[in-house]
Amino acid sequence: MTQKSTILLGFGLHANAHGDDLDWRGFWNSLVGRLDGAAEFLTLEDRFADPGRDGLDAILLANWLAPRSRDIGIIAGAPLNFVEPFHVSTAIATLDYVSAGRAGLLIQRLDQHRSRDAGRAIGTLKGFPAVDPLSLDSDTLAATEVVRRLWDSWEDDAVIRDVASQRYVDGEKLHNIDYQSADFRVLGPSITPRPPQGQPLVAFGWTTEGDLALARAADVVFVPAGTGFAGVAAKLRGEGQGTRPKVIADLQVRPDVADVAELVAAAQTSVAQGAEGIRLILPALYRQIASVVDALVPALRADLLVAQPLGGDLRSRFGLPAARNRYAAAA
């Protein structure tokens, strides 16, 4: 192909990013003000049970940011092993309503160390997985499936407000999901009607080879830029079970280097290797954000690598098809 296609630009944040700033609201308000219109999406990782640095609940923070932003997609994280999939499903559906279709869920599979902290913070409970990698992986897959099925558990036209039959809802259009995993069972249906996108976007951050099944349960996968990127991207797009997720390259912006040209080159390399977008990770966000938004973003745009944010619902911006409801009778 000769035509140069454009890519998506996002920022990878976490919900403790305010650091030492005591004015948490002021920090997040000005941050989202800077990013809205400059980037297509942001991810908000949840620092659940990170000792002393656990910050804000990411999905709630996302719901606070949504009404004070216009265009930016907001992908909020949840450590599915340690929370109730039912609550996560309704909270992301709510984010989708509040943001008019800009919502996504970042599936967080915590590493072994953080998982142990998280396990201690909730205690040993029936229905939650044991803290070993295999149990955590399969539980994350199960919880993701539950979250997704609950989003579909109401058909779009379930609310009928039919005065003649005195019925508000058509019970035939609500569906039990009745999902049984190794550790738990969820019956459904959701208490929240199907969100505007049907299926809010589901994203996942790749760390190791063992992540393939989880990555293929997602719509979008973040993969570290660099030597391994091309191989992972190929694997994700290859034959096999699950989705063919969109692949986004994670680019670390080192705090000491303000070399825009170098970063643009790195972005170009990722694109050449098949990235459909890049996510910028700023380790010292507080100090870096101004220069990144004022210098790097315009440079990426000037190079036509990055399009002006598109707005509209988040799935379509990532080139994902409209979500079909698995429970709706085939038309």
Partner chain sequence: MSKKQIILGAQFPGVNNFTVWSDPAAGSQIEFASFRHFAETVERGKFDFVFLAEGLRVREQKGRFHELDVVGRPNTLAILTALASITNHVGLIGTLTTTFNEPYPLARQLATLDILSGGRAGWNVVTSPGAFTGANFRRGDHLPFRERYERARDFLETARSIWQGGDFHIRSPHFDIAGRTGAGSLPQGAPVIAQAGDSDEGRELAASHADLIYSRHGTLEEGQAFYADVKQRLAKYGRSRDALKILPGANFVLGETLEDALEKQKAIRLQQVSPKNAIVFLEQVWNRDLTAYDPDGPLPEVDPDVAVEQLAQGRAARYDNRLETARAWRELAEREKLSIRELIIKVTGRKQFVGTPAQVAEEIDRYVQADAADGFVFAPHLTPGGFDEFVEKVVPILQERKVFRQDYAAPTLRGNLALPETWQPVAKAV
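Alright, leaving the form predicted together with its partner chain aside, put up the form predicted alone.
Excluded here are partners and other molecules; the one chain stands alone.
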């Protein structure tokens, strides 16, 4: 007898999915109601410096959506080369609080063209990297490390709320991260207590061989399904020591095609090649959402590819261990 799979299912969206709909609140409120319970997680890509499509800030939108959702995990994107990692860290920590442990960060490393557009939009500021690929990669890695260290800069029991001594926190359980890269320095600690998950899930979308170092820095890596998926998955699992990223296959759901059987077959192939989950990329939500939720998701479950959402915090859904606080261990 075939055993039921624990393959995870998610949706890949972007923060400008509402398009020209001026009632973005109504759009997103309705959407998250449809997706809640249909999948384990959704990703919200930030479209900053994408001409004509930048839309809402993905992390701010995620913080607006979280209390309006019941169970779905929300992995919000940030272009880490052009936003302060300190602010990204506190915003994702806040998302983890308002979602009760359902938060994640999608690392976005803009390409050279969008990096130039971002620089023009913001203006020349000290600390921005050069736009060659090596500089962008190095800066993204440094920013990711800062975000993670800031989440650890408060120990879990740092908040004491001692009325008698009028002390809110135990200062000995707050830690400076004192991180310096080629382009910036962050002293810390964070201004937000350690998130409920300790370390919210960190995800990254694979594009080329040059992304290996960024992929190693993530808990979850999204890899395009199809030719080459098995090789990339094997490479990611074979890289580095210790914990390796979970590999999720990206399936593009074309706006003009609703062939459920074709998509189920593609998902089966990805699972056979080692995918630990499926992310359905939905570029045209207006036309796709009904058929995906009402037809495709039930078909994926019926073929035992994916289970019902597991619930709980996002790290546990992906089978990640409890996050150790690096500073508490060293104290």
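Positions refer to the first chain, counted from 1. If you superpose the two forms and keep the largest set of C-alpha atoms that fall within 1.5 Å, you have the rigid core. None of the values given here were measured: they were computed from a predicted structure.
Asks: Superposed on the rigid core, does the Cα of A182 end up 2 angstroms or more away between the two forms?
Replies: Result for A182: no, shift under 2 Å.
Asks: With a threshold of 2 Å on the C-alpha, tell me if Q166 counts as moved between the two forms once the core is superposed.
Replies: Yes, Q166 moves 2 Å or more.
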